[in-house]
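Given next, in structure tokens, is a single chain: the form predicted on its own.
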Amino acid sequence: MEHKAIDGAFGVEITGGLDVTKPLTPDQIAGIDALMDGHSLVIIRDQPMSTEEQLAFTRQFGPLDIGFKKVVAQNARLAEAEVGDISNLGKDGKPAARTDKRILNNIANQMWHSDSSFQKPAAKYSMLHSVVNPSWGGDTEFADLKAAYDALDDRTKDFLDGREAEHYALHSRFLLGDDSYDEAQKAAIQPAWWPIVRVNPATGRKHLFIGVHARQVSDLTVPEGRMLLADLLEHATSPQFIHRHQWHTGDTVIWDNRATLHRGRRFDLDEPRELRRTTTLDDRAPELSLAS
């Protein structure tokens, strides 16, 4: 596969030697894994995929994540449990009303997050495929948590050593004022504790592991922990660590949820926008958390 560095802080674009609609060779799978370990963000342009083709492509990189459907299943538009519907469309195929749950999900996606950080196993790769784009906006931004960790001062690195953060699935929804979940939905995914500083087992490189799902820090009061998480998030999403992707139909962006954050950007909710997300689980990750 040919590839080149992309404009921005980090990531690469595959420019040739790959057809996402066909089975990959072992060398191609290993090559993409190597690019992800080194760059955390891979872009593939102008290769439209059906839902079935996207699922087949994603499965070559590991078991698929369906944990997010435990909370949003009752609002699902797509039948496939392994496919995340990143759209503003109702079941009639038209933009949903602003009071619809999927519009809340669109707005929540505009907060910096790592997919499924609130569960164990958490997500490894997410693959977002563009189907329909609005006339303006709707870009996706990515933050490099490896570079953000490297740029921390030694005092902060020492303070973070050994500390963990609790990630909860509905924390971002509560921040947006949505408290309409019943007790079964609130309990569907139990909070997960993760080290704030993790290590890529393939490269040994350290990176932050934070985001809007994180709501408290071990051995700190809730207010002190939340201020620490807010400061780290502000640092990690500084412009020098950010790549902004402008979508074209047929684009696929793959990112490593362990070492990046992402967020969608504002667009006209009255215009159709549709992306499909498939996600693999980090099922071979070592058990790093000490908290229950």
Second form
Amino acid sequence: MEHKAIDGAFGVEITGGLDVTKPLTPDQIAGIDALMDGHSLVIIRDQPMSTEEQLAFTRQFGPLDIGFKKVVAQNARLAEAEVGDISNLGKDGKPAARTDKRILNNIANQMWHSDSSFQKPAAKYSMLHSVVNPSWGGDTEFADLKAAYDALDDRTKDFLDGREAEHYALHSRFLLGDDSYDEAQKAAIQPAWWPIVRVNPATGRKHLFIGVHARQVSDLTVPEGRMLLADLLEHATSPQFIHRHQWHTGDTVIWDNRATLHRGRRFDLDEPRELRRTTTLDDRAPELSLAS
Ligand code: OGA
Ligand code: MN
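Let's see the other form, the form predicted in complex with N-oxalylglycine, since the form predicted on its own is already up.
Let us now look at the entire complex, which starts with that chain.
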């Protein structure tokens, strides 16, 4: 497999020796895992996949995460329930009304987050595959939480040592003013606590683990904890840590949710935008949650 660095940002692009629609060899799987451990973001261009092919490709990297189904009302437009329909389309294939529940839910994807950080185990790799793109906007941005951790001052690193943050799936929705969830729905989605600094055991690298699902910090008042989380998010998403991906049909971007944040960018909701997401579970989470 050949790959090259992405200009001016973290991540790599696979440029040859890979056909995502064919079963992978053990060497190819190990090769992609190694690229993910080192670079946290892998781009594959111009290889269209069906939903079945995307599922088969993803399953080679671990058990599937379907945590998104807890929050995002599905319209069953796609036959495969394990695939996240990251589109603004209704069953008729046309952009759904702005007031449609799925459209409201997907707007939260425009805030910096790590997929399924609100559950245990959380997500490992997410794979977003581009089908249709709007004429303006709709890029996806990624932030490198390894570099962001390294760039913290020592005093902040010490302060974060051993602290955990609580991640709650509906926090981002509440921030957007969408609280149309009844008590049963709220109770069905229990929050998860994660160390704010985690280690990838494959590399020994530390990274921040934050994002818009995080709403409080252990042993701090809610305001102090939220302000700390807001400061860390501002730091981690400053321009030097960001890669912006401009989608073309047939692109697949794979990111490591343990080591990156991502967000979609605004686009005209009246124009079709269709991406499909498959995600694996971080089933080694207990080791990863060790702070050092
Ligand atoms: C996602 C997500 C961002 C986007 O699918 O998990 O956050 O650009 N998508 O649609
Ligand atoms: Mn996401």
